[in-house]
Structures are given as structure tokens and as C-alpha cells.
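In C-alpha cells, the next block holds one chain alone, the form predicted alone.
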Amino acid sequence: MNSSVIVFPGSNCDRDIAVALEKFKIKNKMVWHNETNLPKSDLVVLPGGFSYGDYLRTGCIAGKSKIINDVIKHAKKGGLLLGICNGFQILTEASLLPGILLRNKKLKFISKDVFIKVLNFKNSFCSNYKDKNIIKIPIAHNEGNFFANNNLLDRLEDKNLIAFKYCDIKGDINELSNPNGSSKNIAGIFNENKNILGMMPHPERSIDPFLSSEDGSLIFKSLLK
């Protein structure tokens, strides 16, 4: 399996995701944002960080960068596309996913482990979570508050496009288990074809027992399937 990680000025999780991909024997290349063509890729990853310093709006400038045109072509052809944290923000700014990511409810940067519930296993990213649908995973963001109007939220629910929701250790989804104020506790969503996943939590930081958990590993194992 071949992957490409897109690197923007201000990306700070690009090496983390590269290490994770390589750990699971996915052949990866780093692609600078100013390139215009992707190498042959089964999977493209938009990593976390602060692309362009978030100076205009989180993910806004990155969503208009040169390489994004080819990323859009890749996705429209059915190629797998994963956006993590800032990458999720870029996906919404590039109109590859609906909704928008706003400032966290308490207007503070959050960096901690949370629990999320995996809601959809019928896709290339989450099939290995069938036997473990409540996972512990890190978040680290200032603008992770997923917002959408009621019509869009209903559509996401009806079409089973919500990948993850924030929950407690028992899997209960409620206001207390929502770290950032996201609509309906949403932590990640798919496009309609489910070949694009945007998520705020960081699976690449959860792939080794010396880290907080290995629960992120199952995303990479699912991709290999």
C-alpha cells in the first residue's frame, strides 16, 4: 500500500503520521504543499498542526494550496483520504467534507486523552473496530468544535456518515463527555462514499504501549485490509 503525507508550513504531526504509516508497512512519501502532482497513492493524509500558522482561519490557506487540486482529484476517483485535526479543518475548507470547525466551547486549547465511540465499521478506516468500539485516544486542538446546521446533522445521522462521537469510558454519549462543544459530540465524519475521513483525535499518537494506548493502531490495520 502506498501513501502520501502532505506537508504544509506549520504542520507539526507530519512526522508522527509518517512513523505510524511506516510501522504498519505502508510505503509513504512526504509531499510538499507547493507540489502540483501526487505520487501514486492509495492513501493521502492531511496531518495535524497549524498550517500557515492559522493566521487567517484554521485550514483556510492550506485548503487553497497547489497540491489540494490533485488531492481533490484523488478523492473524486475514490482514493482514500484521511484528515487528522488540522487536516480535518482543511477538508472542510476545501469542501471535501461538510460542516466547519469552530473554537472550542471554553475558548482554550485542549490536549488530553479522551474516549470516543466508533459508530460505523463498514468502511476502509474502521473495519477492525468491530470488537472494540470504545477507544482511548489523544486530542490536541483549539478549534475542534464541529458545527453544522440541523439539516446537515440529520443527513449525517440518516446516512450513517458519523465516524466517531466523544463518549465516556462506558460509551455513554453526553454533554459531560464532550470536550469541545461539538454538535452531537461529533469527533469525526465521512463523505458519502466513505473514502474520506476527517477526525479531530490523533490515531498516530496512539500506536504503541509506551504511549497512552494502542487504540489508534486499528485504523492503520483497517486500511491495510
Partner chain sequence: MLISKDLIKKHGLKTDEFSKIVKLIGREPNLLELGIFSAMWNEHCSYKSSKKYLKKLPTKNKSVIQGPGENAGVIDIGDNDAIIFKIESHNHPSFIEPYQGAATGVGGILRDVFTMGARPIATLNSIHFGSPEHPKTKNLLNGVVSGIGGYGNCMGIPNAGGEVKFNSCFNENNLVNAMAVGHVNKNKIFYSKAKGVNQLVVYVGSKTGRDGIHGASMASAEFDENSEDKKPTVQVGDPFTEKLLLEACLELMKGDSIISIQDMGAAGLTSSSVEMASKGNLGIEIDLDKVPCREEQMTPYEMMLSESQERMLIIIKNGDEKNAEKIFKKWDLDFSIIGKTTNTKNLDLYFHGSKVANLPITSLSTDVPIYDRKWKKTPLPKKEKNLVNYKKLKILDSLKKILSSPNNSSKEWVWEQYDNTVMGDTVQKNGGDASVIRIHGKNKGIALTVDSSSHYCFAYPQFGGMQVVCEAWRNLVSVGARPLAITNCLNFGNPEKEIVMGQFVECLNGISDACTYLDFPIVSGNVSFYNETNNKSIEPTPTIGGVGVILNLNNMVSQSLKSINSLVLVIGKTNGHMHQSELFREVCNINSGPPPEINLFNEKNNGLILLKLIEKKLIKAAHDVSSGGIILALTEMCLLGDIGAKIKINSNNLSNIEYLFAEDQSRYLVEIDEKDQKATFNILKENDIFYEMIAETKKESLDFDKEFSINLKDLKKINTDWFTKYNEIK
Contents of the next structure:
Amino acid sequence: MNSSVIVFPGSNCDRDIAVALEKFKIKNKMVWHNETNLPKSDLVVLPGGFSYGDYLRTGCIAGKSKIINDVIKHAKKGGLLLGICNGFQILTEASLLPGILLRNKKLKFISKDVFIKVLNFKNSFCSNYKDKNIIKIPIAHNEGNFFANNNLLDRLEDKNLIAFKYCDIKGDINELSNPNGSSKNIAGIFNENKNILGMMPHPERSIDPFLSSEDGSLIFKSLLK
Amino acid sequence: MLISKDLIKKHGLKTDEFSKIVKLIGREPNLLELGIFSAMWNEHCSYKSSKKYLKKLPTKNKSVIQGPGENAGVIDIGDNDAIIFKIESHNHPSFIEPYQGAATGVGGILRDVFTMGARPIATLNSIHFGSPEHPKTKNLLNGVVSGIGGYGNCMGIPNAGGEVKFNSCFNENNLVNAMAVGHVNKNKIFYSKAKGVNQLVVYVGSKTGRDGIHGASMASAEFDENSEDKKPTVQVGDPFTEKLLLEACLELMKGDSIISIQDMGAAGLTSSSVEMASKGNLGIEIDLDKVPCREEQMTPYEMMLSESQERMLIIIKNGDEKNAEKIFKKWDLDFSIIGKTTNTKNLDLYFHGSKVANLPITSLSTDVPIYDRKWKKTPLPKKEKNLVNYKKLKILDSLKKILSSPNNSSKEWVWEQYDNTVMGDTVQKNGGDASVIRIHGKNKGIALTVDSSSHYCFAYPQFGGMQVVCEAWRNLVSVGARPLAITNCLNFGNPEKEIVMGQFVECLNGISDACTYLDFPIVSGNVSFYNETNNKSIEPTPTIGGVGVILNLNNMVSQSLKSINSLVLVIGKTNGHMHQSELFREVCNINSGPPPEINLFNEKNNGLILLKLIEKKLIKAAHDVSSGGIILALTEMCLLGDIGAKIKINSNNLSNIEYLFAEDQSRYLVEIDEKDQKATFNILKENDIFYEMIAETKKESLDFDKEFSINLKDLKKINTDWFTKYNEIK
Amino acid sequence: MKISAIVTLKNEVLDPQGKVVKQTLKNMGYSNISDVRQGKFFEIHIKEKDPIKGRKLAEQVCKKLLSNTVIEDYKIKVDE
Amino acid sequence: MKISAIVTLKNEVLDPQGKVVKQTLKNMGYSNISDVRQGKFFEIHIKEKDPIKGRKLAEQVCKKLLSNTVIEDYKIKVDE
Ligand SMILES: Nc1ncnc2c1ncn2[C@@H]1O[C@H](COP(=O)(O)OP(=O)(O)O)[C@@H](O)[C@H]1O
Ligand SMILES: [Mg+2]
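Would you generate the structure of this protein in the form predicted in complex with its partner chain, following the form predicted alone above?
Below, the chain from earlier opens the complete complex, with every other chain and molecule after it.
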């Protein structure tokens, strides 16, 4: 399997995701935002960070970068596209995923381990979570408060497009287990074809036994199938 | 006379200093030259009050590659890996504009580390505020914390610890000390010493603006009511540009075109160019028309004194400039050849074709006046007996009171605002004694901590200074790391006052003694004097940043209790030192008396033997006993591990409250498996180490005989509530 | 020519920043402040003399970059 | 009464956001945009009828909370 990680000025999880991909034997290339063509890739990843300083609106300037046109083409052809944290924000700004990520409800950056519930296994990213659907994973963001109007929320629920919801250790999804004020505790969503996934938590930071969890590994293992 | 008395004073120079300048250069300086002198000769850049004492500090051992004198210190951790680190203050700007002041503090210290070729792998910070009730405190706390986070998070460098303290002596003078730690291949370290004549001097990074002019002089002056009007001296940080600068510099550093490199920190273009030339015993010539400016019609004076952020000065090998320019353009940064090195040993500045300044480099650097300031000893306070009958206090009530006090509350609220998992190598996070960052791709790591103790240092500076170093040492030992070296940030009041200078001298003596005995040298640091408002000085606050190494990460331990039915021991003797303790301060309202004394032999012995036990895998958890005594240490171990404990005191002639709350030094709590009891005791006995059993671990509650039993959930709430409530907006 | 643009969250979108400002002001004793909304302000300098063309350009810029019309509205003013 | 307040960075202070926005607009082809500065906008609703009193209140609020006059300037407008 081949992947490309797009590097924007201000990306800062690009190395982390590359390390994770390679650890799980996915052949990865780094692609500079100013390029116009993607190398041949089964998977494209938009990494976390503060592209363009997160100035103006988070993700918005990266969403207008040169390489994005080819990323859009890749996704329209059904290629896999994963946006993590800032990558998720870029996906919404580039209209590849619906909704938008607003500032955290308490207006503070939040960095901590949270629990999320995996809600959909019939896709290329999450099949390995069938036996373990409540996972521990770190978040680290200032704008992770997913906002969507009621129509959109209904559509996401009806079509089963919600990938993850914040929950507690037991799997209960409620206000207490919602770290940032996201509508319906949403932590990640798919597009209709489920070839695009945007998520706020960082699977690439939970891939080995020395870190506070290894649960992120399963995403990469799922992708390999 | 061209230069008036008033102008001299405005530049923070004394009249005799000005006379010295005139003598050195054989004429009166022009305004630009006066500005340059004022920038180089102020306390912040010249260390004129502290140099005499800094020279005496131990700065070498077999792991030190570079001690004080460069942008940051460098130590060897084996296999060609070196660690570069330094701590620096940004106190004054953070008081005037907490968000930007703290943010640019982080930005500045990061540049000190990556200018030497290291990729930053962690930041730490020590922040001190006035009393929580003071009307400014909440705003300062929120601004500083979000500023530190705002910059570090954007840079993508994990936060690996820090400390937050409140003390009314900081009401009008908060402290923001930021530390950065980087990793570099030992053979690829870059230094600031210029070499060779006619080499190109290159300016890279952001443009120069009118911001922060005279920031360094501000850091060398006291505050008064009007300080908030000193407007343009605070800069706005741009972490995004800094991130680009970091990547561009590291990309250029892969090759060998850099002769020397230096960030533009305090006193900007002036100090960076003078330092490079001075170290290389060369001259430097700059054409100011080539300096990239953000605003129109900037004068030479403004360009030389601006403290705009995110800029570097590089001396590049002739012929390599094209390639370098390409890299900086790729990262959208300014790149401009502004001058060259010369053999004149002068600083020569040109503007619009004419020479506007011409100063001997030595007059700016080595000829700085050095002061041997008068100082006064702080007397050792007496132990006062029978102040109150504290022995009658209820243990649980006292514990709750301490646990919920601002200084002893969990700092989760703070560090949850700092990204501490980015880079994927944080193997032990904030909340323990030291954080541990893995060396990328390897099975070893470094342990990091920062510590200070203004109360101890104020009560008796020498003991206090010694204690901070030992505390840092202990914190590193507690995670299983070999302590290697420290950096220090010395925050004091006005050195022109004898009592303050005395605090400085004696703290440094204590620091020096401890460092020497523990073979724990000082490799970098910073002095911040004039932390004083309306004639009131802060308590002396040296901050120590410690670095240790764990060669095999499988030997790392943490402070969280691991399982039920194991034993908890106290290593080190408890003599019942109560003065300056949290119990006295928070519960009895007694602030008098001496701080605890340290026996350096025991300190070292206890630490090294504990490391041995850890390496033999006999220790399941370890935590040093510091403020709050045994009971607070035990509670913290319980809370972090979510495992309870039943306290059993077998001791001696102390009352229970003394035993549990005393702050005697050099002690640790350790959790061991019942089956390892014998092996552990044997090693401790062989090495003459005093130890006692203190508890057995159990499920979910902390118990003490018939006196109390309290659920950990309740304790946790007591421990975390203060920050949440304090900052809640209802 | 100098043009100002103001970008604000649509009314139906929660404005947590405005809410916190309002609450803080109340806590500071400003009891008669009934609501605060926070937005962004841009001052755009354009090399252009014709105010109609200037405004048009600003409109475009607001639509294409400065605001996200899913959640935000914008207002433009030609200053000079 | 509705009052608008605009808080901007002082001219001599770096505006990193404005800088990036300007560069992005240039990259998008808007070559005649010579500068962009970004600031904050506040819409403040006050239970007050007297415009003079309203403005005074807004002044205070700007000074005490909405801006830090060390690096920022503010402007106030009484809307209605
Ligand atoms: N308290 C101290 N202990 C040891 N070294 C110090 C101390 N204060 C300053 N130094 C050393 O003096 C040198 C100059 O420090 P400083 O001016 O703060 O550096 P920079 O120019 O990088 O800001 C540095 O090498 C620093 O490590
Ligand atoms: Mg430096």
C-alpha cells in the first residue's frame, strides 16, 4: 500500500504520521503543499498541526493550497483520504467533509487522553475495531468543536456517517464525556462513500506500548487489509 | 555636548559608565552608538552584577560538551546523541502583556536551542504569580498559560513539565521562566563564534519592525506605576514563522555552509553581531540598507535595537549563499546578505552610503563594567518553639487543606492546555516527578524537570539554593534517570540593594555546593535582576531545570502506585522539620523559621542507591518527598495510580502529624512487591540507608488506623477543584 | 483605497467567545451589558481608485477567503 | 443600545495573521492588495438609552477588558 502525507507550512504531525505509516508497512512519501501532482497513492493523509499558523480560520488557507486540487481528484476517484486534527479542519474548509470545527467550548486548548466509541466498522479505516470499539486515544486541539446544523446531524446519523463519538471509559456518550462541545459528541466523520475520514483524535500518537495507549494502531492495521 | 544627561539616563546608563564609554572610544558616541552601548551594557546582556559569582559555578564533568557561554548548554548522552538545553526568563514582558510576553519567551528560548543545530524535543516552564486574590492574578495566569501553549503547541513541541506557584511577593512582578530542550547529533553542533575574514553575514527570518526597542533595558529596570505605558517594548510572537525558521535552519544545517549562527534575542541585531564577532576576535561590517524592514523609514537606531522576533544571523561560507537562499525562500522567509566579517575588530555600520557607527568590538563586550556589589548576609532564622499546638491538628483535615491549596493543587488545568504528546515520544507525561521524552527511534530517553522554592530561599538563601538543586536531582532519580546537568534561571530583585545581592550570593553558594557534590554541573542559564515594583523585591527565586538520562527505557519508573497488596517504604530519615512546611504555611499560618537543611552525603547516597534498586527492577513506583511531606507524597502516588493505601507508622519519637507532614530532605517513597522485600532491604542496609515501612497498598481509599478513611475519588476532587473553580466563568 | 470588512458568526451559531466576554464583563460589575458577539475585523489596502471596483474586490475576497459562509456573515465598508 | 468596538494591533506591532492573509490573497491572484491588518470586532448590547453614557461605558470596557493598550488600539461606534 502507498501513501502520501501532505506537508503544509506549519504542519507539525507530519513526521509522526509518517513514522506510524511506516511502522505498519505502508510505503509513504512526503508531499510539499506547493506540488501540483500527487505521487501514485492509495491513501492520502492531511496531518495535524497549525497549517499557516491556523491564522484566519483553522485549516482554511491550507484548504486553498496548490496540492488540494489533486487531493480532491484523488478522493473523487474513490482514493482513501484521512485528515487528522488540523487535517480534519482542512477537509471541512475544502468542503470534502460537511460541518465545521469551531473553537472548543471552554476556549482552551485541550491536550489529554480521551475515550472514543467506534460506530462504524464497514469501511477501510475501522474494520479492526470490531472487537474493541471503545478506545483510549489522545486529543490535542483548540478547535475541535464539531458544529453542524440539525439537518446535517440527522443526515450523518441516518446514513451512519459518524465514525467516532467521545465517550467515557464505559462507553457512555454524554455531556461529561464531551471534551470540547462537539455536536452529539462527534469526534470523526466519513463522507458518503466512506473513503474520506476526518477525525480530531491522534491515532499516530497511540501506536506503541511506551505511549499512553496503543489503540490507534488498529486504524493502520485496518488500512492494510 | 551632543548627548545630554537625560539621554544617558534614558538609556539606563550611569554617568560614570558614560564617561567610561567616552574614554574607551576616545570621543562622545553618537545617538546610535549610545543605543548600542546601552543595549550591550545593561544588566540583562552584560551580567555586570552577577559575572563575578557565575564564574565560580561548577560547569564541567565528563558528559558536558558545552557549558555556559554559548546560546545553550550541551551534554553527551552516548551513541553520538547530545542534548542541548537552556532556561530563560521573560518576566517583565509577561507582566505587561501576559499572552505575548509568555509566548515570545517560549519563542526566544526555542531559538537558543535550534540555533545550535538541535531539533527541540521538549519545553518546560516555571511560572510564579501573586496571591490568587490579587486582582491581576487571574488574568495573568490565564494569559501566560495560553501564551506558553499558543506558541509551543503551534511549534509542535511537547511540553514536558513545569511548575506553577502563587506567592504574594509576585503580586506586581510575576515570573515566567521558559526552558527548551533539543536533540542533536554530537558531531553536528553549531556555534556562534565567527571565523574567517570576508565571510558573508546573512540575515534570515522575519522582517525587522519597530517593536520591542529597548526590551533588554526594560528587563534591567525596576517597575513603577508607569511601566504599563512603556508601550512598544512588548513584541507580538509569530510561532508560525518560527516553525518555518526552525525547519529552514535545520535543512540548511544538514550541509556544511554555516560557519556560525546566532539567534537575534535580547538586543537583536546589536548583540548577535557583536557576540559573533567578539567570540571570533573579528570585526563585522553591516550595510543597514540591506536589513529587511517591516515598516517604512526605519532608522539605523531602530534597526539595531529592535527586538522583533523570529530572526537569525548566520555567517555563511562564501559561495554557499545561493543554496542557502533557496532554502529560506522555499520556507517563505526573508534572506538578505547584510554584511561581512572583517579584520578590523570593529563594528562598522553603514546607512545610505555613509558610515553611521564605528565601535571597537571589545569596548562593547569585554570592556563592560563589572561590579563587585556590596552584599549583606541573611541571618539563619531560629526555630520557634510552641508557636501553636500543631500536634493537636487533625491529620485528614490538614491533608485536605493542603491538597486543595493553590500551591499544592493538581496543575492539570494548566498542562492540559499544552500539547504534551506531539512528536510521539512522550513516554512519561506531566503529573509525575519528571517527564520522560524518548530519543526518537531509540530505546533510551531523557528525564526533565524544573524546580524552585522561593519560600525556602527567602528564609535562608544558602539552604534554599542547595535545596532546589537537590529537588531537581531527586525528581530525575525518581523516574529512574541518571541526573546529568542543569540549567538555571536566577530571578532576584534589585542587585543594588545589599540584602538582595546577599540573597543572590548565598543562593549561588548553595547551588554551587550541591552541584559540585552531586556532580551535577550547570551548563547554561540566565539572570533576571530588578524583579521589583515600587521598591518591593520578589523573594529570591532561582529556578533549576534538570536533565537526566535513562539508558534503557524498560527501567523507567513512575510515581503511580501499580498494584494492591504491595509495600510502601520511606527511604531517608524523618526528623520532624516543620518550619517552612506546607503544614505550617497553609494550616497554621506560620511563615517563620529556617528551611530544612540538607546533608549532601545522604542526598547522593539515597539517590544513587535508589537508582540501583530501580535498575535491579525492585521498584514498582517512586516519588520524592517534598513539600507537604510523606502524606502528600503518598496521596499523590495513590491518585495517579488509582490505588489506595493503608498507612502504618512504626516510628519513633515524633507525633503522627510531625512524621507525616515534616519536610526533611533527601527522602523518597517507593512501592515494592512483597516478594522483593528482602532483596530491597539488604541493599538498603548494605549501603547504610535509613528506611521505614509506611503503608500497604489497597483498593480505592487512603486509610490511617482508626483516624480516617477517605475515598480516592473524593481526594481527587479536592485536589483538582481549586483551579477549575478559580478559572470558571459563571 | 482602504476597505474595512467585518466577519461575524451567523446568529444561529453559538459564539463561545462573545459569551465569555459578556460573562466576564458581568463579573466585573457591568450589569447592564445584555449581550456581546465577537467577530473579526479586516483592514484591506487596495491599489485601486474606483470605489465600486474596490467594493467588488472586497466582496470577492470576503466570500472566497475571509469568511466561511456556512457559519459567517460579512459586511464591507469603503473607508477612503 | 448597540455599540461596536474594533480592536486592532498598533501600527508598529507585527500582525502575523494579517501578514498570512495578505500573502494568501496574493497567491490567489489578487495582486493589487497591498496590505491587510486583522483585528477583533465586538458588538456590545447595553441596556442604556443615553448615547453619551453608552459610549463612556464602551470606552471603559475596551480599556479594561477588550484591548491591551500596550499593543492595541480600539475604536468605538454607537450604532443605535
Ligand atoms: N545563571 C547562569 N548560570 C550559568 N550560566 C549563565 C547564567 N546566566 C547566564 N549564563 C550564561 O551566559 C551566557 C549568556 O546568557 P544570555 O545572555 O542569557 O544568552 P542569550 O544571549 O542566548 O540570551 C549563556 O551562555 C548563558 O548560558
Ligand atoms: Mg541566544
